[in-house]
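Below, in C-alpha cells: the form predicted alone, a single chain.
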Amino acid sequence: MTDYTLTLKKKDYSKYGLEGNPFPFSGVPDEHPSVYIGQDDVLEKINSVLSSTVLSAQSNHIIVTGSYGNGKSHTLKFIKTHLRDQFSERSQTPICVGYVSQPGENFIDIYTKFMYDLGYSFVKHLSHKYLGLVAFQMSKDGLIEEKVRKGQGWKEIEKGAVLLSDIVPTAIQKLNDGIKYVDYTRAFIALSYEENSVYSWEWLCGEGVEYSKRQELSLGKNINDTNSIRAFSALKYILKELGYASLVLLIDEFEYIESLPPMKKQKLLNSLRHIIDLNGEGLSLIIACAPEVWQNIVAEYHAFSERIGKEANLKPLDQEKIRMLLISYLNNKRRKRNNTFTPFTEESIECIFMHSQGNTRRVISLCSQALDFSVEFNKQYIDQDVLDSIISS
C-alpha cells in the first residue's frame, strides 16, 4: 500500500496584483454571477420580455439559445440574481423569481426544483405575509378588535396581541376562494404552524408526505404530476395577492427533453402550454436550449413554440469581447482596478481566441489554467509560450 498525503499549497497572486485566480477553474458558472460580457443583445431581449411583463402584466416568454459552453447557464444565474437584488420585497414592483437546472421528465419535477430554489424561508415568509395582510383587513372591517396597521400583521401575531386562531379560517376560506385547491390552502397556512411547518413544506415541494402526516394536516392527496401545474398556479395567485408584479420561472439546460420518449416529451410541453395559457398576466418564462433542440420543438411542437415570444441567441465572443471578459474578471481580484489585461498580452488573447472560437466556457478554463501556470512558473506576462505549454500538455 503506497502512503499518501495530501500537501496544501497556495497560490501566490500578488506578483499580477491579484488576491486569487479570478477565473472559474472547471468553467462552471458561478451560482451568483457578478461578470457578463459580450451578449449585450441578449440581454436587451430578455429585459424587454421582462419589462413588458411588469409594466403590462401580459404575460411574455422567451427562449435564450447557445452552442454548449456560450453561456446558457451564466445567463439565467446572472438575471436570477440581479432580479433578486433589484426586484426585492422592499422594492415597489418585486418580483418572484425561481431557477430550474434542469427540466426533467415531467412537469413536477420542474416545479419541485422551482419550489426548492425559492427555499423554505421565502415560502414561509410568504404564509406568514399571507397571515398578516387577512388579520389587517379583518381588523379594518371590523372583524377582530385589535387595531393592525398595514404591513404589521404578521408582527402583532408574533407579539399575542392578535391570535392566529383568530385568523386562520378566515385567512383558508379567502384563499381558498381564490385559488380553489384546498389541501394547498391547508398545506401553504399550515407553515405558519412550527409543529406543521417541515412537513407543510414537503407537500408543497411535491414531495410525498405518508398518509398519517396529511391526515394530521388534514391534507387529501399528495402533489403528483397532474395537480402540480393547479400548484405552480395557485402560488402565482398568492404572490399577486402579495403584491408581486410578475413571476419569473428559469428552466436550464431544456435540451434534456429530447432524450425523452415521445410521449413523455409531448406530456411535459403540453404542461409548459397549459402553464403559458392558465396564466396569461405576471407570468415569464425564460428558457435555455441548445439550437438545434429548439429547432426541432419549433419543427414539431408548434402548440408550445409558436407561445414563446423571442428567441435571443448567444453568440461566441470576438476578441475584443474576450479582452474586456478578461478586464472584468481580473478587477474581481485585483487590489486596485484598472482597464488592462495585464499579464495577458495581446498575442496570449489571439492564442485564447484561435483556440476557444471564442466559446465562452473554453475562454474561462484556457485563462484559469494560463494564470496559474504562470504563477508556478514565475513567469512575468502570460504569452504564447504559456497558452502553447497549456494547450499542448
Second form
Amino acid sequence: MTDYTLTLKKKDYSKYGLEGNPFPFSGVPDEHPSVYIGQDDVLEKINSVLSSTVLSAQSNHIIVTGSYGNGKSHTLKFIKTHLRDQFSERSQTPICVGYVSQPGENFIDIYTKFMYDLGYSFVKHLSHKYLGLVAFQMSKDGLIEEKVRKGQGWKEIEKGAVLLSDIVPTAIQKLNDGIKYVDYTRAFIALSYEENSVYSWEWLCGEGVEYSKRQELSLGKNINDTNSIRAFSALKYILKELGYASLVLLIDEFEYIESLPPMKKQKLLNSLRHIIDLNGEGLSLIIACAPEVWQNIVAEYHAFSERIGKEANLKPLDQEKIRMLLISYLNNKRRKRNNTFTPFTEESIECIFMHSQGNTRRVISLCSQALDFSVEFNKQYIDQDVLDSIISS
Amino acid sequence: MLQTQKCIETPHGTLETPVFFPVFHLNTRGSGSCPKYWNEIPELKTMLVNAHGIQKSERFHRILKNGFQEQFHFPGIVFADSGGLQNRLNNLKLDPVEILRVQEGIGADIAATLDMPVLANDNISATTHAENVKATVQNAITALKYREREDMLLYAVIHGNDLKVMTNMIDYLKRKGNFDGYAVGGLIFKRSNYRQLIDLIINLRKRAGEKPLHVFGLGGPLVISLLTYLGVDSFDSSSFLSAGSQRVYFTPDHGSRQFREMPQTPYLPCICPVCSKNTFEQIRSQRRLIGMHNLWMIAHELRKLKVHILDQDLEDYLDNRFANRPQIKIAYKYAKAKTGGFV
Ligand SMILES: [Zn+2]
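Can you give me the structure for the form predicted in complex with the partner chain, which would complement the form predicted alone we have just seen?
Okay, now the whole complex, with that chain kicking things off.
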C-alpha cells in the first residue's frame, strides 16, 4: 500500500488575464449556456418558429439535427435559458419552456421530465396565479364584495383581504369546465394549500401516489400514459388562461427512440402526434435528433414527421467560427473583454480545426485541455507544440 | 418559546393564562354532568358550557332569569361555546344571533361565535369544506355586529382542514372586525400529526397578535404543556372525566395509565385531596373520584407552567417534563426548532 494524499491545487490563469478556465470541462454542455456561436442560421430558424407561434398563436414545431458533438443539447439549453430570461412572467408575451433530456419510453416519461424541469415552485406559483385570477374575476362580477385589482388576486388572498374559501369552489368549477379533468383540477388547486401540496405535486408530475393519500386529496386515479396527454393539455390550457403566449417543449436526444421496440416507438410517436393535433395553438415542439435517426422517422412515420414542418441542421464549425467561439468563451473569464484569442495562436487554431473537424464538443475539449496544459508548464502561448503534446497524450 | 403570561379581564374576574376550562355538560333536565369541582379546587374557577345545550334544557328560562353563575352557585368565569358541532351533525340550522343572545343572556364571560365545524373527512376540494368555512366566518362577523353586551368577550372560531385555509381565515377576520380573541376548533383530528399541529399553532399564534388564543378540546396535561409552550392561552376539555369513565388515571409525573395496568398498592402516587383521603380501591371503583383527581393533575400542571413562565425557565422544565415521553418529546423538539427558526 502506498500513502496517498490528495492535494488541492488551484490553477492560476491570471498570466493570461483570465479568472479561470472558460471552457466547460470535457465539453459537457453548460446548464445555462451564455455563449452561442457559429450556428446563426439554426437560431434564426428556431426564432422564426417561436415568433410565429407567439405572434400568430398557431402552433409551430421544428427538428434540430446535428451529429454527435455539434451542439444539439447546447442549442436546446441555450434556447431554454434565453426564453426564460427574455420571456419571463413580467414580459408582454410570457413563454413557458420546459426541457426534457431524453424522451424515454412513453409520453408520460416526457411529461414527467417536463414537469420536473418546470419545477414545484413555478407550478405552485401558477396555482396561486389561477386562484388570484378567479378572485379578480369574481370581484369584477360582484360575486365577492372585496375589490381586487388585476394581477393582485393572490396577494389579496395572502393578506387575508379575500377569503380563500370564497374563491376555491368557483376556481374548481371554472377550471374543470375548461379542462374536463376533475382529478387534475383538484391536484392543481391543492398546490395552493399547505398540507397536501407536496403530494399534489407528485401526482401532477405523474408519479404514482398511493391510494390513501389520493383519497385525502379526493383524487381518483394516478396519471397514466394515456392521461398524461390530457394532463399536458390541461397545463397548456391553464397557461393560456394566465396569459402565456406559448408553451415550448424541448426534447433532447430524440435518437433514443431508435432503441425502443417498434410498437413502443410507434406509440410514442403517435402520442406526440396527438399532442400536436390537440394543441393547434400556442405550442412549439423543438426536438433535437441525430440526422440518421430523423431520416428513418421521415421515411417510416410521415404522420409524425409531416407535422414537424421545419428542420435546422447544426453544421461543423469552420476556422472563422472557431475563432469567434474562442473569443466569446475567453471573454467570459477575462477581466477585460477584448477581441483577440490570445493565448491561442493562429497556428493552434488551425490545428484545433484539423483535429476536431469542426466538431464543437471536440473544439471545446481541446481548448480546455490546452489551456490547462499551458498553465501547468508555464507556457507563454498556446501553440502547435502544446496541441501536439495534448493530442499525442 | 412563544408564551407570555396574560391577564384577561372578564365580568366575573381576571383570568391568568395559561388557563383551563373544564367542560360542564347539562343534561336535558338541566343539571350538570360533572362534579362541582370549583368548590374543591380553588385554582379552577372556570367552566366551559354549550350555549345550544343550555338553550334546549328544561331549566333554560330559569338560568336566563337567574344567570348561570347564580343558578349553579358557581362563583367563576364562564366560557360559552356555541354548539356548532351539534348544529353541523344534526343539521339544526342554528341562528348565530340567537346563539349570541343565549350566551349573553346566561351571563357568559367569554363567548365563541357559532361555527360550522370542518370534519376530518371534509376534503379541501369539496364544496362542503368551503361552505362550512364561509358560514363560520359569516357567523363570526354577524355576531360581532349584533352583540349587545360589550363586557362579554367574543372569540371568533377558526376552522379548516389546512394551514393555508386557517391562516387566511384569521387574517380575513382580523380585517373584518375587532374580535377579543380567537378559538381554534377541530384540532383533535390533528393530534396524531404533531408537525401539522405545531405549524398550525405557531402560525395562528403569530397572527392572533396580542389577542388570546383558545384551543378547543385538547386538554391532557402533556398536550397542555406543549401548546402552552407554543403560546396557546386557554384550553378546554372533558377528557379528565371521560378518562375517569374509562378508568384512566393521570399520573403526576408521566402520562396517563389504565388502572388495570397499575399494581395495587396501599396508596396512589399522588397527594391531591382525592388521593389523600381515599384508598386505591375506592378511587379505582369511582369514576367521579378518578375524574376529580385528574382535574387536580391538570390544575397542578397549570400551576407549574405558570411558575416556570414567570421564572423564565419553561424550556428547562419541559425538557425534563417530556424526557421520558418519546412521542411528545419528538414533537417538543420540533416545536423548539420551529419557534427558534431552525426548521
Ligand atoms: Zn390525586
